[in-house]
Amino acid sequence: MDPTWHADECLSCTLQGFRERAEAQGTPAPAATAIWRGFMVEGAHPSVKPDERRCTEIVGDQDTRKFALRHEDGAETESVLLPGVGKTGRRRTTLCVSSQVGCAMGCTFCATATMGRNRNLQTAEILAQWHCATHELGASIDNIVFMGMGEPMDNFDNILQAIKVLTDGAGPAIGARHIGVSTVGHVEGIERLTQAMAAGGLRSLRLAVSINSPDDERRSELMPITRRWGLDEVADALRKWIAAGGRPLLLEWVLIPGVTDNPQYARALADRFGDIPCRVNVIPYNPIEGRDWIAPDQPTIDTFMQAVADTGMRVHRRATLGRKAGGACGQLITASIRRRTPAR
């Protein structure tokens, strides 16, 4: 018998939604519950198309994969695949993914920004990249980040339903706390994800936002978004999430020599944020082609560290992973474009 079901009717369900639209079609609910099960839990069915998206570049740099997928339309995402080690010591694989091709934002420290935005990820697009890491690649995925191209809060609809397809125990099975958000500063978004979970199922998701200066004139220059929602307006929003009942929050500080590592900015990063549960996870800069800006050596990284510890304010680092692989933090840009942008 021919397949009947598309791959992305599976990807874009949840096992109830897939329920309630097969049997709509006059499939019972324990055949669909098979077929659903066996392309998301055990990668294809005979009753489902096989997905045609195929990874079309895997780059290595050490235990760190990227690979990019090209989707029906040609359009291309990138993906990452990082490696960790957590608090047990047992070792854990966190997949990055993208939620555009390309990026409105306009962030001048992000290689995503200089494609632009293209168009957002449909939601079986953004399990696309799950589904292929874990059945293609051969993944065990521990953790999710929608750190990868685009900015997540500008395509909400389809995030958010793919969280609930993450996070369903018969599929994926990765439960919120294992999920990561970040964000710009899209205060619209961060208000919506707060009501979506405080409504019940989300509560442990993670939300992580992107700072990276102490004041708003100096954070327009690198991210344009404060022209629409200022610092302010980000701390305001971030208490909300707190107050209703939120885990604490990640504050990305990306830093750049010359740019955004003056230790002083670490006292005026205290004053705005101090009183909101957070950690500050510094993210050394990962250069990018057409900016002369470079890495961060340690001594500056330790530095200003130590100078956002002396404020009492909880700080990481950010582990630098898939740097030489064109995968790390803000380096995502598929082949096609990278072949035709020219240096700024």
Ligand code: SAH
The other form holds:
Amino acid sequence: MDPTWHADECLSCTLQGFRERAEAQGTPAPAATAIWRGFMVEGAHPSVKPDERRCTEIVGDQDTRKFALRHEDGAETESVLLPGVGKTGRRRTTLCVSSQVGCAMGCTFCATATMGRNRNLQTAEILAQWHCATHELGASIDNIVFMGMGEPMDNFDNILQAIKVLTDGAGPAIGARHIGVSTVGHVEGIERLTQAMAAGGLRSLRLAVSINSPDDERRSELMPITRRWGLDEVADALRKWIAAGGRPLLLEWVLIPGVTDNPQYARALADRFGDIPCRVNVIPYNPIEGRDWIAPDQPTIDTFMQAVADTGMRVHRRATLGRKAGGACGQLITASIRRRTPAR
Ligand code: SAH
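The form predicted alone done, now the form predicted in complex with this ligand:
What follows is the entire complex, opening with the chain shown before.
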């Protein structure tokens, strides 16, 4: 019998959604369950055409593996597998997924921004990154972070549906507490995610916000989105997230020597966000092509982290992983675009 289902029909649906779709086409629920679970959990099913997207590139160094997926229209996205250690000392693998081809936000320190926004990824294209990592690369994924290419809140409906599929206990079964969404500070998106989180099932979802600067003036130079939503509006949206029952937030701070590393900025950060349950995540800047900025050295990182800790805020350093593979934060840009980018 020829396969009757396209991979994307499984990847874009929860089990319940797939069953409804299948039933409408005359496939009874038990058969539909076997098809969806076969494809999602086992990786293949005779009734589903194999996913034609291919991992077109796999770069790895000791710590990370980066892969590119070529989608149906030829567009490519990158995803990164990151190793880590959980609270109990167990090894855990995090998959960093992309939500868009390119990105429209224009942050001046991020390589993806140089691509501009090409298009949003469909839910199936987001899930395909999980499916490929799990079933083609053999990774056992514990955590998912929407921190790859793109601004997740700029593709809200598709990332929310992706989260619903990822958390489906009959399929990927990744608990909401193991899924994190990182945003540039897209207030409308934060508000919509707050509603979805509070509506049930996603209470323990994690939310991260890239802050990176002490005030709107400086932040606008690095992150143009600031002209649409200033830091006060971001802080208000985060208070509403907490009021609605959301977990403590992650405030991301990319540490760029001479730009964002002034220890006095820690005070400004605490003045604005200190009343909100959160943790500051210092991300040492990863150099990108076309910028003269350099990575911070250890004393610079230590000094800034101490300044944040001195304000009473909790602070962590994000491990620098994948720089050599070009798979570290802010370095994701697809190979085809990179080849066209002249070295400056
Ligand atoms: N658009 C989302 C998610 C993608 S970026 C967001 O802005 O949060 C994920 C994180 O990487 C963000 O905190 C961003 O500030 C950070 N980042 C971007 N470029 C970077 C670079 N060159 N070095 C280190 N971190 C970077």
